[in-house]
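One chain comes next, on its own, written as structure tokens: the form predicted alone.
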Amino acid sequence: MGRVSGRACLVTGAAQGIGRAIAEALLEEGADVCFADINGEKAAHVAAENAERASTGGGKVMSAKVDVTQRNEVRDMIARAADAFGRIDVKFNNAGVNRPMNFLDVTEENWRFIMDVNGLGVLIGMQEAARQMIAQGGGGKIVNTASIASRQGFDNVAPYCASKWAVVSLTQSGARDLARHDITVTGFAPGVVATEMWEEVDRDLMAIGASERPGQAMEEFSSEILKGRVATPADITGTTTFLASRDSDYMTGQIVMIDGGMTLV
């Protein structure tokens, strides 16, 4: 308990799914948490179903409306939860979205849609927070969600794996600039993972013809898997822990695979 107690910490994507435990795992360290998220209804029910644990651990809570997109509304975000917590220490640039289509089929939508909230959503949200640390002094941390898919690219969802590698650029970009307002970047890459994401991803691969039957494409993948099972977001949290505490204070530029020995590099 308290490897992260008294910290302000933000967490995109926080609404369900690995950004929800992510935020969850730091509130029972003691941390100051916003749960933010673009469904801004179900991340206020999500943050008020926390509020016992955030007692417990001694930190506080609150939600946030947001689209990672848009440079003004994560701006008044921070803003709000800098506010509320006093400072910020933490960013977690966790918010993604997917959309499998076969790869002679992606179309400029498709490229967009994903990059923009993948990719150009990681630049604003680290400038963003940046901006807040640098302005209120001694330094802090942000961590991105990247992912195996952005060690190896994968047939069916190329834009996604290309916007996954530009988060592996932005963090290291992002920790040769910020190291001097000691600042860190590092970020996490998850594998295969049981969450509502993978559930509508296996819907998508059904509707494009690249699997025959529910569960077959997180069946496909996860029998690479050297631990020999699909991980929970439970399996993540120590980690993305880690990367909010001090704990990991030497630590900037690098991303750590968490995919059970998927993806080996």
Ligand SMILES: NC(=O)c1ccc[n+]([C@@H]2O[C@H](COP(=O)([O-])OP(=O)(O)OC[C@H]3O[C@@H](n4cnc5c(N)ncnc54)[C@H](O)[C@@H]3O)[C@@H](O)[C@H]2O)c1
Contents of the next structure:
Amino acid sequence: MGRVSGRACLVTGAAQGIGRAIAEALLEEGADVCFADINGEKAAHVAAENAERASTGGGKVMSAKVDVTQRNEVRDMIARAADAFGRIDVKFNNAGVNRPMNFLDVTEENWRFIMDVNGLGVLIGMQEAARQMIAQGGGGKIVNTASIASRQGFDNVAPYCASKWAVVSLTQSGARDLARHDITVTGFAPGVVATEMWEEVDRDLMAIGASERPGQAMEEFSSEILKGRVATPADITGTTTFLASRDSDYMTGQIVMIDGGMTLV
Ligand SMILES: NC(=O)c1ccc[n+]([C@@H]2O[C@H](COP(=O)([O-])OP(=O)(O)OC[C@H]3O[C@@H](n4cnc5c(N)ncnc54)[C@H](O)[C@@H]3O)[C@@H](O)[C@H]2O)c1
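Next up, the form predicted in complex with this ligand. The previous block was the form predicted alone.
The complete assembly is shown below, putting the previous chain first.
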């Protein structure tokens, strides 16, 4: 029996990277899982690839195309998942974006793009998941993806850091507001995880002259990790499955750092 057997979970940003790993780990431990992403085709493909994992774990798998900044799409995705699974027990607000720019060059467009997905997208995701959980009764769990950038401001990624600090405050505010409905809100903060996001960040940092060769930015940025290496998505999922499970029922309003000891806060 897995830690999340029979629990209905929804993960955004699940077409790749950390979100995909979170969703697959949940399936492995018996959950029903909806892989949701703005790239609906890729999410559907990944969900189909996971049919066997689902049948071994004993859960159901589905996918949804969603832009987390669009409330109507989020609502529709939650309704469809609740319909397929009978309810929603756990909602992961994981979709996120970054687009590095030097501090003085940050534009309103850059700020709004990042804050929209990482900030507003998390707010809408929390609200709509909570509405479903309140309507169905019995509480629930909301888990947000924060970052080391939620704890320190880093150069060349100011809007990203601001958006990830917002995730911390939304987690705290949501925890306070939703406790009366027995809904917990937690978050986890990865450090440097080898995903496509970092490949893009690496390219963007070269494009703005902040690094000279592929891989340099990641090497320099992560040189102080006490564990001596960057993370893989698999390093994150022990904690995320715990946050989705009943083992974390007495936790709310907290962010768990999973950064190999990069930021000691
Ligand atoms: N990779 C890291 O080092 C790292 C570190 C700390 C936090 N994070 C956070 O973890 C989360 C996942 O990051 P990742 O590294 O797996 O990134 P990734 O770029 O590999 O995957 C992100 C996924 O989110 C989806 N997405 C983007 N905008 C969306 C939108 N508007 N609606 C729905 N889906 C959308 C993308 O299509 C993609 O599949 C993000 O919130 C990121 O900020 C990543």
